[in-house]
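First, one chain by itself in structure tokens, the form predicted on its own.
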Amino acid sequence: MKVHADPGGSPPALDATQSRFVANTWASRASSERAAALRFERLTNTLRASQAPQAVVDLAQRAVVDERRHIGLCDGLAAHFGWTDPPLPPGPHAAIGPPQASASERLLYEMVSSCCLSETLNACMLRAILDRALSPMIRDTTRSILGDEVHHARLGWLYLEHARHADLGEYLGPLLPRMLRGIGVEHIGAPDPPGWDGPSLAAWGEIDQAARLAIFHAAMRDVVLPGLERVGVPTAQGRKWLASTTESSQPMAPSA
């Protein structure tokens, strides 16, 4: 099977192996979007029950709708590039946070981890796809999802500001290494598979290991940690952990 350049675009044709790489990427993204839809649905209910500001609840509810739409977009691209298996089930989406923490602390931990960290990183990864992809259909889909991910990151930052006004959140400082390890470092640091052709695949929106690592470090160092510092969350331990990893090697594995 060969997937040819989109009308109006100029990416090189993909061979069967390269098409599988691209199909697998979008099938995996659809799995992540399924998990995100379920997570945001649960968080919407939890935020409403905890009497979070209505603006926060509204953004969470909007995120559920967004993620469901993203599932269709990602499944559609996966099928276009040759995915014929059943859709991948949702990835992990259970509540996260230290078991010993209070319910309000666990909610804050999940909002910061899932939105301030993960959604900010997602937006940075999607921005990188836009910077290198030549395929119009991939660019259009990426641009559509990117706009939503920015709102999902904003949801976390808005809730964190609300929590800080209630004098909550300083306890997150020592937990930042755990958070940083927990936002998908296995995928970020995964080696490029055999047969990887970086320049050709980049034109179809694929990001190689070195680029993923660089984006991860830049997003955490230049966006997330300064954002936490602006609202008074101590980041020394997070910065120490980040400095102990490098942009050219796999980040440390997540804790159990």
Given for the second form:
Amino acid sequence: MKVHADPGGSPPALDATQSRFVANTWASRASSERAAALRFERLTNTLRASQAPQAVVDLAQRAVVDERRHIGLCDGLAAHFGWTDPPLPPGPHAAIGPPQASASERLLYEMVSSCCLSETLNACMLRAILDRALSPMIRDTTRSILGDEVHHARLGWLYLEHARHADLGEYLGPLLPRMLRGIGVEHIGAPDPPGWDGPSLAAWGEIDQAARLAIFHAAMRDVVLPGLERVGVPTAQGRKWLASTTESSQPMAPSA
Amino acid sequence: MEFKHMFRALVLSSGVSAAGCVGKNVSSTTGAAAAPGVVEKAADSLDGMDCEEICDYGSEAICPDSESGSEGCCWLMMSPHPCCDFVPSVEEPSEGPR
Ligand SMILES: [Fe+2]
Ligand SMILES: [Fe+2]
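I've shown you the form predicted on its own. Could you give me the structure of the form predicted together with its partner chain?
Let's see the whole complex now, leading with the same chain.
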């Protein structure tokens, strides 16, 4: 049964099963956007209280507004593809960072993890969706969200640069494997569900397990690690952890 | 799969809170300050192309996009223009529009 076709584009029609996969993707994304909005709300206050540069506070404040907008966009797409359950609750958004670290170190840890890693990866994933999606509806929403996520990643890189000027952040190097594990590797390495039709779903912007792994590795190799090295954060342990994972079909098992 | 152009867009442009590439008026970027931290390199041609003439290296690297037939942000292009790889010389931010 063909239940969904995008009138403006040329992707293949989706049956009920494939349509549910697309709906799940955007419902899950909406949950992540809810978490991001709450995280940036808290981070904006923390950054302001810690007298971070005004440009950083402004970007964080903007991110709150952006993420709230993304929630609506993602909920809308999920509903369009047949999501009828209540919206998924926000994903984890509590403060993160090593418990023994100082408040400023924990703030830097969270900014690097959330923005330099997660938002950078997010931007790369969205960029990859644009590369494959044929559906105008998916492309328009993706492009709109991507335009904002770029700024959320920049927020992290800008704050890290500021912190490095204050000689903070050297301690991040040994924590990189933990940070890399913390940005959703379970989701990235999750196997494709039964009934997954890769070529049809790609036209609707869906990314399969192998592609997610490839994107993760490329984003770390081309953007995150060079970005950290550019400001003198040691990356040897992060590189070692990444090398211990594989881009291909194996789930990314945490390593020591 | 590679994201080298994203490095410029995300990391090297982190000091610039411009409006981004979505719905952007391209001509509005010409006076933007150079991104901080960009490695200084003499302005030069790439494969005989005068990249600084062809593209705008303001807050975003904006070059001709063969897909859309107009100009666009390098990081949004399916097939980035060769000049997207070009690193322009850094000008003093106070010098104003090129
Ligand atoms: Fe978002
Ligand atoms: Fe974001």
